[in-house]
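The chain below stands alone and is given in structure tokens; this is the form predicted on its own.
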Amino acid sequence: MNTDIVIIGGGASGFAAAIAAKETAPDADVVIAERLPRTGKKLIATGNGKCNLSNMSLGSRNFHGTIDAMGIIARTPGWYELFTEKLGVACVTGSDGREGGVYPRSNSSATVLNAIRLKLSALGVRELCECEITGIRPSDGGFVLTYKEGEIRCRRVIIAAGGYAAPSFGTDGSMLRLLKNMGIRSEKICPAVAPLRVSPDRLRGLKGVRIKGEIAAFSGNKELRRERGELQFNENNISGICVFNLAYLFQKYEGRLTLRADLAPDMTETELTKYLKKIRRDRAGTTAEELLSGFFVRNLAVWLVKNVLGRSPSEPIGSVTDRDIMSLCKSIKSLELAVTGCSPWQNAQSTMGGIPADCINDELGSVKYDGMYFCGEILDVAGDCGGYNLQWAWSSGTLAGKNAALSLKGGKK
């Protein structure tokens, strides 16, 4: 097969690249090469099937890595019009109760994928599914791509194959490994937007506990970031959106990362101490576990008595001293959990690490191979949970597609 532009990866960034490339160079032959039987599988799953397209509060704080994601987003300001005008997808904000999130009015990712497919068809973009690219080599001012059925010769190639996260959706890191063999390096890889592992011994008895709180990541005594939201405890990890937004820190601080959870962020330590002393007095004659049973779910109340005070929950409540209450309050306001690792890739929504800033130019082109472009998760950008990673996909795909097409016409390279 001979073509002008091949986009490796039929996900969000690949779709955006295909649309931008074809609109920039309508006469160019554009092909999406997807390893799965059908494109868009990961897009369907985003936002729990609701497709959190973006966020109205975009800022540098929400993106992590060596690449200036907000600089790229600022150069592609028409992302909202991409859906509402070009694709005909009616959008709303905060449809799941989360402020700032942009969603399709239908609350269904299938609506978005269908609109994208209609647009690609109207533009004449071809899809080649079950086409896993296993080799890329420069040739005659372009590239030769190897796959099971043979070879594809193209003038430009856009790598939109994703990272390691969610391998069941086709992103298993194989393209990063292929690029490494071509001399294109990547930053240290770890899961992002994912649960964080804690010693199972530390969490025994907390499985299934959900609580609104505040959580901060520390390395030593240095606070790295603080988030508020629902905390979820499982056998060997802690999760929830507020935890997901701290997971990227594991890349840099592996072995030196600690979480401190405030389980009562709406109360000061003094207020909490006063409350518990009153409960001890009012519930005289009961057991120690009743000290917190009106404040937390019972298994968390019992866990705190056992693990913070080292007491049996069946001991008399009157045996709990003022010093015990002070100790409880300190732990409730700053429960320390040492991070032992990240969750497996199948539980991660994004990849921290990837091709760094010094391997690309301002057009998202490779500095090593002229005519090769990158977009999406394969680049060293990880966004927070809440539409930021899809926004990066739309913006980086749009810029890579546009510049690949311009280079065909003798414009930017």
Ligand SMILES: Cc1cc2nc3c(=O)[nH]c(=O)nc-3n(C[C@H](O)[C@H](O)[C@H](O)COP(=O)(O)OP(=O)(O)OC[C@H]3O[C@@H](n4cnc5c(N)ncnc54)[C@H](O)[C@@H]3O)c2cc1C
Second form
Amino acid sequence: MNTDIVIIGGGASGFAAAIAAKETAPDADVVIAERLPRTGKKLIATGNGKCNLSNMSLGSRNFHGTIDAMGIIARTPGWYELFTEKLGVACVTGSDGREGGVYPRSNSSATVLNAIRLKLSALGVRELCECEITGIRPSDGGFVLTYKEGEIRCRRVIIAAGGYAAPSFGTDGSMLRLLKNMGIRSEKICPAVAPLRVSPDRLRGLKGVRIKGEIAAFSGNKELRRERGELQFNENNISGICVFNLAYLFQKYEGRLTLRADLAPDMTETELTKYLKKIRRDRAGTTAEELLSGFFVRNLAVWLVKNVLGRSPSEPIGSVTDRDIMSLCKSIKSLELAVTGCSPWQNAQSTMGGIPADCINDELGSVKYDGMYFCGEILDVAGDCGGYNLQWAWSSGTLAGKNAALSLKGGKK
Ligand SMILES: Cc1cc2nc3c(=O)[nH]c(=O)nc-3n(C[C@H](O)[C@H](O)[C@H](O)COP(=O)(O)OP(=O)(O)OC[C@H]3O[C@@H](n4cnc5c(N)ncnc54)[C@H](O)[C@@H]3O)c2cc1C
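Alongside the form predicted on its own that was just displayed, please also present the structure of the form predicted together with this ligand.
All chains and molecules follow, beginning with the one already shown.
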């Protein structure tokens, strides 16, 4: 097959690239090559099926990696222009209580995928499914792409094949490995928007506990980032959106990352101390377990007495000393948990790392291969949880698609 532009990957960024390429060069033949039987499988799963497609408040603090994501986002149309005006998807903000999140009004990711499909079909973009690209080689000012049934010759290639996160959606990092063999390096990777592992011994007894709190990541005494939200304790990890937003730090601080959780961010240590002393008085004659049972769910109340005080929860409450109360308050305000690892890729929503800034130019083109472009998660950008990763996919896809098409028009190689 001979064509003008092949986009490898039928996900969010590949769709945006296809739309932009066809709108820029309507006569160009644009093909999406997707390894799975259907395109858009991951998009359907986003935001628990509701598709948190962007965020009202986008800033550099929400994007991590070597590439200036905000610089690129600022050069492309926003979510309103793309979804509401161009694709006809009515959107609302904060529909699941998350501040600033932009969702389709229908609360259904299928609405978004359908609108994209209608646009691709109207523009005449072709889709080749069950077409896994396993080889790319430059040839005659373009590229020859290999797949199991043969070869595709194209003038431009846009690589929108995603990263390592959530491999059941077709993204297992194989494209980054293929590119490495072509001399395009990847920045160190780790799961982003993902839980963080903590020793199971430390978490024993806490499984299933959910609490609204604050969590900060530290390397030594240096605070790296602080987040507020619901913390969830599992058998060997901590999760919750606030933890997801710290996961990318594992890339740089592996082996040195510690979490400090404030389990009562709405109270000072002094207020807590006063409260616990009153409970000790009011519940005289009961057990140590009851000291915190009116404040936390029982599992957590018991865990704190056992792990912080090293006492049996059945000891008399009167045996809890002022010094014990001080220790409990310190732990409640700053519970220290060493990070022992990152989560498996199947539990991650994004990839930290990928193709770095020094491998691309301003047009998201490869500095090594003329006519090759990149977009989406394969690039070294990881956004926070809350619509940031999809916004990156839309913006980077739009820019890569537009520039690939412009380079055809300009008659560039
Ligand atoms: C469960 C889940 C929920 C999420 N929810 C949100 C959310 O609500 N908001 C948000 O902003 N982000 C969310 N994300 C993250 C977001 O979905 C991704 O960052 C985004 O989809 C990345 O887009 P992409 O186009 O770069 O890659 P992908 O969407 O991963 O698409 C890449 C495509 O390339 C295909 N492919 C890979 N290799 C090849 C090959 N060799 N040949 C052909 N095809 C290939 C894959 O099969 C895949 O379809 C979520 C992620 C997950 C896993």
